[in-house]
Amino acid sequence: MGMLPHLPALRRGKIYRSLEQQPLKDCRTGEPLGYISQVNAGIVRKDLARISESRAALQEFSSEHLLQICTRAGELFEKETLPLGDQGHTQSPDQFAETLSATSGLPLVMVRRNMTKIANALANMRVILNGLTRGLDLGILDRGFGVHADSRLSFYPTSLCLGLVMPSNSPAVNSLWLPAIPLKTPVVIKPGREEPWTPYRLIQAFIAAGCPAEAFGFYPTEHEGAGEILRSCGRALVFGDKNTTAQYAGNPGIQVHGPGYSKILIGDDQIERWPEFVDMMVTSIADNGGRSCINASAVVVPKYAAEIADALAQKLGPIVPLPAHDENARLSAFANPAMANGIDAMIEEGLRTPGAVEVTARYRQGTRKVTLDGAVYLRPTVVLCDSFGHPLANREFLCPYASVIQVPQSEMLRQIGPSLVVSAITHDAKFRRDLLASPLIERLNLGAVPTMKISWDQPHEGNLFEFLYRRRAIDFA
């Protein structure tokens, strides 16, 4: 195994190495980059059985001094030299991007887009914690009771430790689960197979800046180990398709992060002016190389379907993969070329059914799925549907795909179904009373917002500070 990295896992913090490794292979070349340990369901069972020690260590720590620490993380995880692996080596921010680039088939402008939206979490922590608790004084968990705004509060944690099934297709997704560090919440990570270094580099900042290495499992592992962690943290984040997703669909101590089917709707009164919005539907619909689940993957509207699919395919049918050093690039390759095939096919076999057409063909030179320097990309898809009972009307792919529907602005909220983000072109004041009332959408833009634009003060899936904390009642002299 020579000179390559050695990621270990991390064992409350402390470094394990195990017998069974993995390469960590470059997805363009098939060259390996380095290895990864991996550990079984039994380790992770037997460190959870000492899990609370894990707690008691951030427990030493002030929230205030958590978030500095915070800060400071932030700053060493983006511009900082960090450890790499138990071998002695190091990784500076470049090196990280690249090999990120590498493994997971992202572009390194986009990695590196990703790498300063993580850093500005961190630095915002206050006003992330500020939006997730409602303004609440830190101090009160720190005390273990208070008074905020005249009321008698106490919050005691609903779990331990918080676990985490990580997926590989965006660095960015681990800014969820950074509040749980300033919450004094331990987090046990199981990484996505195909993107360990971003976790990693993390924890390290973390730890850089001052904060118990104790707080801090890591635990590459396969499925048996991934059900462990889900079934015996108390309260767990999973990440994954709908098939990955479904089977823990209503459990209240697991937060589902799976499809977001986030939509752009366009209200009667708006319709008119659809021309002006065409590039903020690009825009939500193509950044971050559509791997996003904020990115948009349908649009409603009551007319003008045909013209609409038109012009958007237009600006997305042309685009093509780039060399990964193209500041330019804005496809992401598949690490996993099995991946790309499966949904190229699902795309195909739906199209078979009457009723959808795939616009961007007209303006697309060439196939949707093509190989750059070894590595497998799909363009954008753009499908004009007749209706939202058609295969491909609501789906989401690892891609920039959007289906346009027609629906007459009465019928929209019965049909679009549970959305992670709607950004709703309106000035109706009915129907913006109908959004706002909607239990199928978990974050509204009220206007021309990009679904992929995210407020620090707003939690916009999920909110952690209540998943990881229950009011209790309680009275004091």
Second form
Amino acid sequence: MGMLPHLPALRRGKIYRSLEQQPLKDCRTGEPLGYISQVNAGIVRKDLARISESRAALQEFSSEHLLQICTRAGELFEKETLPLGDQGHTQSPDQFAETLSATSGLPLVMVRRNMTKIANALANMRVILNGLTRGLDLGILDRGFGVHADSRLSFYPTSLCLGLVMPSNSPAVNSLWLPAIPLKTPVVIKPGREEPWTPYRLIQAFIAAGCPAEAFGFYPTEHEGAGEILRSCGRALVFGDKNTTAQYAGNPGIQVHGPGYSKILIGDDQIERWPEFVDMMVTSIADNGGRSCINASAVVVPKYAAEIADALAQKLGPIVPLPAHDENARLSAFANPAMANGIDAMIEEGLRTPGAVEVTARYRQGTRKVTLDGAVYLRPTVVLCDSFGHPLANREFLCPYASVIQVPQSEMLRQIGPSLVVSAITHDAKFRRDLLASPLIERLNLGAVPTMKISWDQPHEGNLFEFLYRRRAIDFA
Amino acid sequence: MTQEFNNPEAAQAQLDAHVREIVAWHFSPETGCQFWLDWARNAGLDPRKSVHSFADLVGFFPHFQDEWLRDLQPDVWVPAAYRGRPYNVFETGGTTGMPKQRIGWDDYKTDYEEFSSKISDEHFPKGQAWLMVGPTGPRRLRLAIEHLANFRGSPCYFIDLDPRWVKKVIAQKQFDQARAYMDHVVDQAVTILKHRRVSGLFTTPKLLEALGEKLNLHDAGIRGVFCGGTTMAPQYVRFICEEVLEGRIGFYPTYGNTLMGLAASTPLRPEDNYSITYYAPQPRAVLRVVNPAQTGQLVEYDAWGRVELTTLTKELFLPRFLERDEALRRKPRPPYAWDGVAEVRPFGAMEKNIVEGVY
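Could I have the structure of this protein in the form predicted together with its partner chain, to go alongside the form predicted alone above?
Now the full complex is given, and it begins with the chain already shown.
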């Protein structure tokens, strides 16, 4: 057994050790914690040519059996020691959390929270599928046809597999692909550069729970390989920034998960009560280190913008980085310091355009970008903008960041733009109707619900079942 | 004809003697070309008096500037001894604007006839047809491959690929166009392989891979592949050998260009871990791996440095040309008694993205 673990590629479940390996480094010390094989795009293409065999392996299982496997996989993922790599290493849940925290920069407390989210997603897979399929008897997928609510139904898969180009920002994002397995769809995963640990461990948990190994492709690869996954899988999910996702917008085979631009809106009828909502706003902006697309990145109010911005800044501004093991850690380090530099520079550049004031600066006592234990952090930033037209008004960064903008209620829906989550605090029946009718909002919380709250039975970003299956008309003689 | 030695001293002596002969040729008014005679006159130097060895050459000559091949008319490179004899014009690189040109007569034949002895009859049966899928047009390679095939008694089919167009569309991020063009090239090759008996293939690694996705190359009759063109990191070589050629087809990677000719690789051994080392056709060409910051110095063995080419033929004298490539310096290995260059990749590849495309 080598000293450090090595994560191989998994080619339809089979271990493949590449001659090209990259170190996975502790973002604080720079010390390698393991190595990961890198494969070329041709290997992905070669394996995709035989992906129907992977699908066939999953087809042998009933949906019910696969749901049981999900439950077991969730337990294994959260609580058990699982194989790690191809040199006989194993990984306990604590080791997983420690390693992931070290390479991704997420504090341990957040990694554990993400682990729980993923385990819960697996434990609640039946509820999730019920939500995705709107209560479909999954036996219909096993048989290919059936009767539901007195209607004949038949579904066919839109693709032989699901491709995934994963990010490194937050482990819980992996819960998005988990339903593919009980939906009998093999996955072809390109892990995030700093975060291969979660998908690898999930795959090991599935295999240990009885899932056929052929259902899993794990391909650490460069840009060309990622492009191949997106182009050739038939159906794929891509995560990335605006530039990455813009490339694939409008492609029906690719579900794009870019910035969320999630927001909190307060109506005229509730704005006088704004101090009651400050904690909910802080949670929405800063939970999970402000790294999720469901973190609020803008607060839109009809008045008191300056007061609200100041109240948020008083709470968020003093937050400082804490050591990775500190239970109270609320900020995540940047595995790639260049990204922190870039974000910091973009915010500073934006502040040079008249019409924006960084309110947190008053309460921060120091620079936005700081270093602790060798790692780079960006401290929370609240910017009061005079309109949505300001370059910092509708932005999302990989840190707790929010703009506060004063907009008349009647103008809000015209100005907010596409928003993954909107928490709208209002009892105004007309405003609620307008919100419900808005095509710009993927998930709508009516009331003071943190934007970070998600529910298992409702997809908040695309419906994986509808992405992977299509209904056809069917008749029998 | 190159002689290969297991004795580095003998190889060095042969190289030094060759340097003297070539310097005498290019700097004598009866045999030399206008460019080098003018260069010596303007510099007030006579290399024939100062350069007696390869080491002298390195100390005496500055790096050859490839702009000269673009900016000057080709006639300035014609050695007096070749005057009146029509020449071939070969072009190198170029995506836009005036390309660089090298003229030649027989060098490509010499290079490829020598290379013929390095490929086995099992993989390239004499008399059986070849297919070249790659840049033809104004490139030396096109004539060279056909000459190699003919020299072995074989005919050769050709499918063209215009690398300038590929580089252009990739630089403009028109990836669909690049892919469509590659498909167009590969489809033509598949058609030939389906309708004609072909056993030898010359192509670039990317095209080889694409071709292997369209048909099983061994089943299609291919027994040997001679490859050149772009970076082949060890993992990629392994992929080609194991998964494209399935360990059933002979693989001959080469490193070369219009200015040098052809550096063959030594057969891969298990301990090479698919790292390919190329050896220049010394004494006609010399490859050194130099410190990019101080190009007079070689790097240590197994360290990265910039590739420097010196071409020493009667047709072309090209001293100390810095290639746009970097490589690992490798020790001599039989049958070659001089340094090799390994894992060649574009210079600065680790620092910036290089458009290589399919070429």
